[in-house]
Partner chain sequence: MSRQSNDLSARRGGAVAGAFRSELVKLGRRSTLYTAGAVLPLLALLATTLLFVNAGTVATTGPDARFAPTLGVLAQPGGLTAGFNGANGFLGILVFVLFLTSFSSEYSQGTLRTLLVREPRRGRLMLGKLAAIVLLVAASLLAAEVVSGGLSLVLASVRDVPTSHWFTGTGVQQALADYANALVAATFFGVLGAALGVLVRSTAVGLAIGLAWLMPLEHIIENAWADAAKWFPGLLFDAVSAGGTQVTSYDRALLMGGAFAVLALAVGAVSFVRRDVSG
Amino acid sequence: MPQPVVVTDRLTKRYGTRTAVDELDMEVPTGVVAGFIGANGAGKTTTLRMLLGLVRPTSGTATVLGQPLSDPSAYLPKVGALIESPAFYPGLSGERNLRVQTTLAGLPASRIPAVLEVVGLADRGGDAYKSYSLGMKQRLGIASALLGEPELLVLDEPTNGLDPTGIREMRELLRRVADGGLTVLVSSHQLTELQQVCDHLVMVDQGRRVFQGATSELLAAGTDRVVVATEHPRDLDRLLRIVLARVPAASRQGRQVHVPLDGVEDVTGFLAELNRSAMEEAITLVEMSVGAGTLEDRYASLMGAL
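With the form predicted in complex with its partner chain in mind, show the structure of this chain by itself.
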């Protein structure tokens, strides 16, 4: 079995009295697309910055591609990264920005048109970076990360600020890149997106690991849920109150009420009772569908359990 690409051992970062990353143990297996999940301030970006040699750990150790964190020059040539928002010189063209980097790292300039092609910016490479849309900037960030033909790609919130089309394009791009065989470690708030592209997940909360393993394993550990919708949206809050009396983990999501079925032994009986209660309150139900839980449900359930 190949050695994991990233291994951290009690990795810790403190800023004064605040602990951003707290004795984090995590592993990213070779060749997977690994999702790094956590709320804002959970320590994701700080962890990624430590892995990239930008931030010094307070304690603990880690290896990236088998090399210790203390010697980033031994592994960073084989790592591509996009940390938070892409950062380039606004007055330079996309192409020239990439040339700054190939020159710095001693990479062949022939990589520039190749990566611009991969991210769909081949015809805009000569334009000033400041003229790019947010989606184009993110794609240039990915192009930059791919310049060195990395073995590990680290992407921090690559879908931040993107519209739905941009998010879909980014997902397709990630899929294309991952199909090339490299390992990807991607942090994101877009859990639905992560569920679609990630084989492996690391979930953190307050700097500590909450879950680590295959995406399928996490989803399988969850239970089904029922989605309920009413004829009139104004009835949703009243319906939610009825449901909460039986299932405290229920929540309103858009024009639906989602009810996790943890602890509900007789699902049919529960649905019948719910339907009767709704009728008594003069609420007309137009949908009651039982389905598998999503990553979002599992995330909420794990975080709620802490």
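Next, give the form predicted alone, keeping in mind that what was shown is the form predicted in complex with its partner chain.
Partners and other molecules have been left off, which leaves just the chain.
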């Protein structure tokens, strides 16, 4: 069995009295797209920064590509990363910006056409960076991270600020990169997108791991759910309060309320009671459907159980 590309053992980072990462144990298998899930402030970025040698741990140990965290020079040449928004020269083309990167890093410029092709920018490489959309800028940043032919690609919230088209393109790019043999570790709060692209998940809360394993394992451990929507979006918060009194793990997701059905023995009776309670509050329901649980449902359920 291949050795995991990332292993942490009680990895901890404190800033004064605040603990950002708290004795974190995690593994990232080889050859997967691994999602790193957690709310803002859960310790995701700090963990990634420690793995990349940008932040020194307070305690604990880790290995990346089989090399100890204490010796980042032994593994960083085989790691590509995009932690913050990419920084390029606005007036230069995408191709010229990558040429600058290869010169600074001592890498062969012959890699540029290949990475532009991988990220879907082969036909826009000659255009000025300032003309790129946000999604194209993110993809050029990933192209830069791929110049060194890494074995591990680390991305921190690569879909932040992207529109639905940009998110879909990023999802397709991550799958394409992984299918090419790389291991991808990506942090994101876009749980629906992670469900569609990730093979493996690590979920953290307040710097500690709350789940680790295959995406299918997490979803299989879930339950069916009820999706409820109101005629007027302004009524959703009132409906959520009604539901939370019965099912504490319920959550609002967009213009719907999602209700996990674990612990609900009489689903038909529950739906009837919910409908009556909504009517009493002058809330008109326009959707009430039962379906399979989602990653967002499992995340809300796990967080609610802590």
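Rigid core: the largest C-alpha set superposing within 1.5 Å between the two forms. Residue numbers count along the first chain shown, from 1. From a predicted model like this one, the values you see are computed outputs, not experimental measurements.
Inset, instruction - Inspect the rigid-core superposition and answer whether the C-alpha of residue 256 shifts by 2 angstroms or more between the two forms. - result: After core superposition, the displacement of the residue 256 C-alpha between the two forms reaches the 2 Å mark, so yes.
Inset, instruction - Note yes or no: does the Cα of residue 32 move by 2 Å or more between the two forms after the core is superposed? - result: Comparing forms between the two forms, the residue 32 CA shifts below 2 Å.
Inset, instruction - Could you check whether the CA atom of residue 72 moves 2 Å or more between the two forms, using the rigid core for the fit? - result: No, because once the rigid core is superposed, the C-alpha of residue 72 moves less than 2 Å between the two forms.
Inset, instruction - After lining up the core, report the Cα displacement of residue 268 between the two forms in Å, one decimal place. - result: C-alpha shift for residue 268: 4.0 Å.
Inset, instruction - Mind pulling the C-alpha shift for residue 131 between the two forms, with the rigid core superposed, in Å? - result: That residue's C-alpha is offset by 4.1 Å.
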